[in-house]
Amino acid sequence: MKNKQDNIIDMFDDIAKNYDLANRVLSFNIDTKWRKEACLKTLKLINKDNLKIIDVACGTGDMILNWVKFSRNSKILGIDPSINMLNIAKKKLPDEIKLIQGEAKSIAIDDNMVDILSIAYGIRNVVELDSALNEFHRVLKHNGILVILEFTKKNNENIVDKIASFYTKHVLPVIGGLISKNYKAYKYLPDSINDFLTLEELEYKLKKIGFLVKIKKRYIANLCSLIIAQKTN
């Protein structure tokens, strides 16, 4: 009998062939920004060439996109369990980008190897979130960054919230069903944002685990939220 994170990966398997259009679509085309801006904020921070990334929960490679634009010289590793969403990436990516099929809370890594780690719409989809966090610590080196870009919960909404939450409950689903032929998958999304944590709280298991977080910021009516933050100990 399969578990909850199998499940989660079959979804994935399910959508991955209209997966990008779908993104494009229902985010508006405003996630290729917000990737975007997650890369360029961070290697200011980090100011250096050569880096070794890793992209965790890489889907189809967006993400990866942006290191190889803007970073010079890196090594760049992407992880992700759907092997559907990896065949998909593998097409878009250069040919000199490492694809391996894995889970955030087992990386083939060894501790303090890794200068960023990024994981952009993929740790509410972590089961085992604590271990998966306890490993980004593990593999990045001293002072190595960690990238989250997520969907994240706010418990007091304004009206501009409550508007956000209803196109993400109600019209996100019916059109990403749409799109996908899988509506239950996109009936996940908001429910998985629902389930996961706010900001705050997501701030204060990295602080806990050994991380100092650099640059918070919030999206759209504040569904979305990007983290970076620094291994300190």
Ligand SMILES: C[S@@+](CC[C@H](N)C(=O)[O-])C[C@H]1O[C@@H](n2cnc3c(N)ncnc32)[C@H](O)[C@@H]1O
Second form
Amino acid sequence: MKNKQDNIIDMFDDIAKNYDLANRVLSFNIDTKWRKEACLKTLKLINKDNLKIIDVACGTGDMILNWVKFSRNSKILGIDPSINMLNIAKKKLPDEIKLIQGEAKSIAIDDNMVDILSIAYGIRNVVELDSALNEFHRVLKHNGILVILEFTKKNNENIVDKIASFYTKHVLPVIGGLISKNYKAYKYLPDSINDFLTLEELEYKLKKIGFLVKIKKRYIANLCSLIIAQKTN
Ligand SMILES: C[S@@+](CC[C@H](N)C(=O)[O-])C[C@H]1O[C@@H](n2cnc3c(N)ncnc32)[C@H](O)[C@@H]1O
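Next, report the structure of the form predicted together with the ligand; the form predicted alone has already been given.
What follows is the entire complex, opening with the chain shown before.
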């Protein structure tokens, strides 16, 4: 029988074809701005060229498109377990970008090799979260940067947060379901946010592993969070 992680990966295989369209419609195109901002803030912080960048849970390659556009002379690798998502990424990205099938918990890279590791809307889907965060720490160089963009759980909701939550819980699954013809996959989104960590809990975990959070930001009714953290030990 398939386990929870396999089912999540199968779900992305199933929705891969319409994933980009659904993202653009459901986020009113704001998701592209959040990825861009995450990349620009990170590059400003690191302030170097010739970087080794890996994008974990790269999906259809939207985060990589930003690394390609804004970093200079970088070597970029995308990793994702869903072959259908990777196949779409392959069509969108320049040939020199290497893409490999794999999971966040075991990255096929030696220790201390990477300048930037990004994961956009991916970490919430990783069942073995602690193993993955430790793996990110292992492959990053000393002072390397971890970039996490994710929908995080909220502690207390004000009125604007409540409206945003209503949208993700009740409107988004219907529209996402129509576009992807997979209602369950878009019902999974709010459920998985609810099962995930708050920004503070994620930050605490990162500190325990040996990251120093340099930048954190919340977007749109505290729905989405950006964490940029540095490997310090
Ligand atoms: C919501 S998509 C995000 C894709 C892309 N990063 C983006 O910004 O659009 C989540 C991705 O996480 C991948 N994923 C699921 N489980 C994973 C795991 N255990 N390790 C790494 N990636 C995983 C899925 O295959 C999917 O491509």
